[in-house]
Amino acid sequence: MKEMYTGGELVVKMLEEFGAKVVFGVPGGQTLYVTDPMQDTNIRFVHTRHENGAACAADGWGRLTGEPGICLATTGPGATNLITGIGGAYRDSSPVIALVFQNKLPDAGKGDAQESDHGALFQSICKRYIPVRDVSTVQWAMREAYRVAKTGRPGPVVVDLYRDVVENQKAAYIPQEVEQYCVLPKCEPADEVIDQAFRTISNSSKVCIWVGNGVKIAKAAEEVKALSSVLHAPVVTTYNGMAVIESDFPNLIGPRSRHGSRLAKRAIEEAECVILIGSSLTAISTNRWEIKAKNIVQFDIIAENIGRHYPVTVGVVGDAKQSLCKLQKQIVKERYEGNREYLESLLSEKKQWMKQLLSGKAVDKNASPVPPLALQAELQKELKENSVFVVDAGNPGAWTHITEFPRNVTYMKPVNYGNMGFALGASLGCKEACPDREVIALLGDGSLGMTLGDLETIQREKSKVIVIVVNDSAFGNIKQEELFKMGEDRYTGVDFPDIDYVDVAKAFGMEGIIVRRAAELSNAFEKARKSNGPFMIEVKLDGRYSVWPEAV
């Protein structure tokens, strides 16, 4: 006779089947029948101080590894606290499985304690919502969640488990191999579509390559660089595509986003043909669709993304790596000779732009408080190959578009949902996923205030994260927008008192140091790397340098 398991035990069996190593969450009465049997496995339960931290940790894990990050929360307020982090994972295509828990099915709709309609709450900000009302569907629901989270455009899936299912109902576990229900095909476009793309490109003397998150997901950076080299084409990235191409690649112009450079905008708008790879051209990437792009050849694994916001000349559906290989072979075969003059003009302007950018008071590394460009100029000297750079929403992220990255840096930011309070939780998830990689979290004092409790989490976990807090005693981005749009002395709701957050970190048991001049950053990193646990570097920032209307 087959051994019978409760629904909660089956959930844990399924997590083992997926190869899950860590679950992030805040426990509650309904979750105990999952977290308790987890203790008899190799899966660790990492409890955060707030459910949003758990969701962001799962998001960071998903973005970094491509495997679904797992988080859980109890019913009602626990579930609602997950929502913001799940929305960020959804908008930036990160695979996550969120386990939420309901009261007992016979009590549904009666007004039981903490009752809420999870379906209504989650359905607009996740890839799939799956309620589980009977133990017979637990295994199917969990496999469905894994499959949906990983395939196509990755994203978060919410599995809603009723309390009587996980506590009292039992069923046999029937194992399956992951490959039996989650197939990731390498889709190649048809030859005639590649021929159409080549004809469009070959009829243009100015071709620009614009790459997004899909290149990172498909691990197609080398193919992008090879295509750029054979076409002599400049490369522009979205924020989600940042660092996928290392900064010393000679044809890289840089990112274009809401606060991105005018040079990247020029590269796109002057092009006679734009090769768009792995980007759905969201509002953030296009200044709310104000950027003009002509004659687009769009590559995407999801057909519905093609032509959604901009009309395309050719739409190429398929895996980015496979598709670009086919296109490059066709271009080499036909000997494309255009684009050199256009590229050289852009690179010459970039050289002058960088020279102008990195001069004057804005990059004075001895100025106090620290100018944001001076911070970025010194920070990029500290970045190592193969590190992880986790950036929060707001000004800290906006200024990173000028950062130069070495090879194999993973950059992540809450781009399309813009959810503040991302970086601390996401850096925890990244360090748990890849403990041998250096993880740096960059966030403002506004975001830190929303997630302060999880300083204790990373300290308790001995998660060796370097936490850089950019402190201008304000919601800096909004304060600058008020100045830009409303004028002097029209500030409301944006200022904070002067707080030394290193003192707060030390109260949690962390080490830390305050940086008042960018020149001090190197010494701060040296101390951070010698530390045995997480380390805070608090930078006293000069908030007078504005990112509005454009950072540079």
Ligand SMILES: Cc1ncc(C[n+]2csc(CCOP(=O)(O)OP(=O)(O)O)c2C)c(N)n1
The other form holds:
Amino acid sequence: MKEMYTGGELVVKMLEEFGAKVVFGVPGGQTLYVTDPMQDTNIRFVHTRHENGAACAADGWGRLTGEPGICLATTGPGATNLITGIGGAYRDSSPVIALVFQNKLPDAGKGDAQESDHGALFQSICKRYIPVRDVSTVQWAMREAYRVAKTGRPGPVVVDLYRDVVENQKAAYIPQEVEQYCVLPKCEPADEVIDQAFRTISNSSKVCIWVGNGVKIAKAAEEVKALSSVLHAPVVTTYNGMAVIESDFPNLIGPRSRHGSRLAKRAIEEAECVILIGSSLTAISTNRWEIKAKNIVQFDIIAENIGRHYPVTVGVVGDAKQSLCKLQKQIVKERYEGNREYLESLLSEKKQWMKQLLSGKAVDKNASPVPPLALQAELQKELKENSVFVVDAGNPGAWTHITEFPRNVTYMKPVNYGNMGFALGASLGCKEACPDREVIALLGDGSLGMTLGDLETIQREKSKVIVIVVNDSAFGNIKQEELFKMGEDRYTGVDFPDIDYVDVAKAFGMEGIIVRRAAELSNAFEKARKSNGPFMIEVKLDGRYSVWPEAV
Ligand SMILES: Cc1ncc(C[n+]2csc(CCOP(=O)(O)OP(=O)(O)O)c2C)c(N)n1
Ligand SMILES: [Mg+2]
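Show the form predicted together with the ligand, please, because up to now only the form predicted alone has appeared in this conversation.
Below, the chain from earlier opens the complete complex, with every other chain and molecule after it.
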């Protein structure tokens, strides 16, 4: 071990300490003092073509593994390009460490090249901003970033490194084990709190379980299913809770969101008691808090989330898995026949609703262009157990509220920040993190247009992502909102010319195929799976089917 390290070398030492494997980013003069020493380690630097791709890749990594994804950008414009992706990680609670760089400290505020106030820029969309003005604090700052990103409500931390710190200043490396500065809570709620929850649930005859992202993070799906089975309670999820419970679980109703089903809304509003697990009930999950829920028993690891948007009858603070296990021990002593009628009426309505939804022209797999529901119906046949399904903002994601998932699928979407241009970068991050899992990205032509350059990144990385581009030649989601609210003759700024994106992918060296009828999808998947690298399936979509009638 060397006696003294530059600040840049110390940053790399810290990344090694965290067990980081990949850093995503776009280089600049300042960043070289970190990426250069990284070459002498096992950590790879994967350069994206825009910093948003790097931020979303780190976000995807964080969502999938629970370990902070790492991204890096240079002073000023590099940092500002990173911001949107960091906002997505913040609003959907994904652990990320973003390294950004400043000019030399003595020149701060003089108007040096590319200078901007990173603290002010990131303040509203990151969990913590840590400026590092002296090499003596590099190790503390990096360990602080790791702990803050990963614990409590996970989120992005921005470490702002001054150039003289990473380039010229030196300090000794004092090793620590990660466990010495980052301990995840394993806390169980007190007996009397569980008793209160048990009594509230037992005194109600219509109990609904509402599941959010926290169940995914706590890996508590089995406990949720066990609880639902004993209570005969329907399970509604948020969008971030989608796929946590596989679709053939008999009590699953589906997601509730702005585009969730009416049925999920009915399940929650009719319930005499709602068991809310791992959700802070954001605007998106509740259609801007329009949905009514009463007598809430809220489970959350973070006390701050309890009662944030809806008053609770009982707040249970603790790890979801442990809390539900403890509750289950009480629950199994009772019989909950009173819930059955309510559950069965919801399930039979679901059956009818799905039958109606999945019939007629809307699911004609030979129709061209492809109706969105026909695409969903064929696509879900291709989703395998253990795959990762990354969807973007806009209609492609909105339609996924009807997707049926096999077991152990990880679903991710920029739910609460709605940042278009998420899916390509995030899928790169997922594939780098878990190369053995199949990764499918579903994005619109609008989102692709914002991130086209990263087709080159995934091709260069031979990142075997199946990229499904839903091409309606429009910012379809907004176009449909405009039609719904303003009328057909008021369209403005929502249409694109008809472009074959597979040709664009091919120019980047990628393989791909155009799908004009949903029936062609399985053949396209077969080709994609045989390909050695990423593969684009471009679906020519019929944009006339509105996502709006499904809302509320
Ligand atoms: C970065 C960003 N800019 C603008 C929006 C507003 N917006 C939401 S959906 C959408 C259209 C998405 O178009 P596309 O990706 O083609 O999907 P489509 O809805 O057409 O299927 C827009 C512009 C946004 N959410 N994020
Ligand atoms: Mg579109």
